[in-house]
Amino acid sequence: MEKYFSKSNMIAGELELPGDKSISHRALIFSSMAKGTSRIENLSDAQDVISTMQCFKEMGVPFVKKGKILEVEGSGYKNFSKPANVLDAGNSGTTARLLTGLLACQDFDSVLAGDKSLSKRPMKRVADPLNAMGLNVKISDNSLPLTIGKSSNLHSVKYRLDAPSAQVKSAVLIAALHCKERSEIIDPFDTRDHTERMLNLVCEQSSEGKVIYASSLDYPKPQDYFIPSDISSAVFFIVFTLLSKDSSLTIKSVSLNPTRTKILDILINMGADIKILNETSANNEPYGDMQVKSSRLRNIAINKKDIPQIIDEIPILAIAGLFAEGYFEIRNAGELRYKESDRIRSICTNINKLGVSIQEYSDGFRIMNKSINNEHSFESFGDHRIAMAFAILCCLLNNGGKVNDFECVNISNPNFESQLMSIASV
């Protein structure tokens, strides 16, 4: 589907954003695994997070939607059904790890499967260290599909990170849930934090990194959650905001997880105009509102260090680079290449679209001459944030643009067009 977006003279309004889709995977785990009913509110209505709870339906997990509260009747300590058929991840690579960390633990055997972009993603960086706790997660070409046997001879395990990846630690963790003796994560690269905050799990600083200790004295107790707003889905409207003249825009109760807000200190440091008010907390997960206004933005040197903690960000800033004083450079980003799209190779596709120079590198990109031309039709690559970013370039482009196969948005923010179109004036 094509979709055409006008240029925007102003934005304006207040804007509630379903639930951050990272803490939602979470949430429905941990609530499917809890003995007993837990509730979620405002959980995102991302097809991501519908493809982990259709994941869970199909292990006998009943769910029942109450206006904004979803009830969770959870089975219990490995007490989940077999499933009849393949369990489908569909897009979703949190679904697809963090179950694979819960699976290998069950007393059943089990197939995981994908769509064609996820069966690209690698799924070897997973089944390692699962495998190396004694579990059974059979894998080639290192992608899904997975099949996973039942075993005895689960242990815990001293696991330190090589990559930074949140899904590959918390399905670790999930594992170690099952196991009496208590394991030792170490993640020595600040990814997400969101699995060891809900399960409430003691961490501790050594010089190697955080230490994450888990183990069945950990395991999920049925409750409450509330899901605040997803930061990743905020950005894209607080780049537009930022970037249109005589702007301001209010987004309500917006996760502050501080693994999370880096992207909002690149930001101010480029010169934003963004302001957190108050602010509160849910499961030991921050939120609080923003308040964001037009701004004049110059480009700054982007640490290493920081590119883990903004790895979902980076096509949205890419926009706002475009339009900020100065060179705009992304490196040590090759994580970019496995997403749902090679993302270095779809940003540099597109922007080259305007007529502005970019050079590709293997891990990164660096946008230089900004002469923007009036070639205005953008590609998705199937790609939900790419899809968005571009489709955020033609609010701000004189013309307008296009941008094809928009419906890829629904992974993430099926009302993203919606809730674009409440806040912009044209």
The other form holds:
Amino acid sequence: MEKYFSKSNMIAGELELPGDKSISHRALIFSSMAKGTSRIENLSDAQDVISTMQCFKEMGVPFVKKGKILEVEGSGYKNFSKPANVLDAGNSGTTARLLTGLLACQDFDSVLAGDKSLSKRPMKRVADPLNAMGLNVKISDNSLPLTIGKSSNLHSVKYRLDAPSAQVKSAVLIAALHCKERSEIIDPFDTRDHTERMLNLVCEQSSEGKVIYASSLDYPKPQDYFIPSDISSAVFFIVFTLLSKDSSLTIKSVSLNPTRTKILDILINMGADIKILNETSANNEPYGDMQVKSSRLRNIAINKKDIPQIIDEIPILAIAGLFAEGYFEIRNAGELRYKESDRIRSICTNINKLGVSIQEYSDGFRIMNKSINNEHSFESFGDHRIAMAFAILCCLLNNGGKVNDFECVNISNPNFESQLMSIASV
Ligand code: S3P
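I would like to compare: after the form predicted on its own, may I see the structure of the form predicted in complex with shikimate-3-phosphate?
Now the full complex is given, and it begins with the chain already shown.
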């Protein structure tokens, strides 16, 4: 479906956004693992999160929706039913990678598959450390489908992440929850830490990076979860407000996890007027309200060490950079090529369509000149974050513009368009 977005003149109002996608996946996984009833409030309605829930339904976990609360009757330690079908992770890398860690520890064999885009994304990065723990994940061609066999050889591990991936880290931590001896996982990249926080794992700083300890003593128990709103969804509306004239927006109860807020630090350093109010926390996850006002932005150098913490926000940051003073450059972000699309190529192709010259590098890009033409029709590449970033761009262009295959926004935010319409005035 192709969608046209007209120029918006001013942003005003308040938004309540769906629950954070990363925290939602984990709340579903941990409550399904725990024996007994857990309650999840404000679970994300993203298609990716539905993929995780669907996999657990296939393994006999019942879910009951009661208003804003989802009740989960968790199965308990190694007590899932053997799935009758191939488990389908859909488009969701988090579902595929975290569930691989969990499935590999069950007393049954299973097969895990995904859609066309997910089937192109690297899976060896998760199979290798799990197999090094004595598990049995069979992989060919570095991709899904995976055949996951039962194993009686699971042992603890000392593992240092070699790619900046919270999904791989979490898969290894989930496997470590099935082992009596304590495992040590070292994260030199400071990737998002929801798994550690939600499981209350002991962490220490070392010269090699953050060390996380996990064993079967940390296996989840039933509990109540509140999921704060998704900062990665909020940032589309934040950038839209910053770049619009005479605008102001409040976004309620947004996740303020320090491994996710680097995008706010960068925007603030670029000149953004963003204020945080009413800070509080639930399940070790901080959150608060955000007040955003129109701002004059200028581009700044982005540090290599910050890239893992803004990896999902780079498409919309590039749009901010396009309108900010000076040139915008991202380097050291080769991981972008392994997302729902090759995001370096997707961003460069779309920015080129504007007549703006952009230099593509293996690990990033540099937006060179900024003379925008009248060709305002963009590709989503079936990638939700590309679709939303370029929809925001359309709303900022004098004649508006179109984004094709727009329905892929359902992957993270099915109500993106109505949220946009509720704050934009044309
Ligand atoms: C996620 C981790 C990141 C991120 C993804 C969600 C998670 O992926 O891009 O949207 O929930 O752990 P990687 O860990 O592969 O970088």
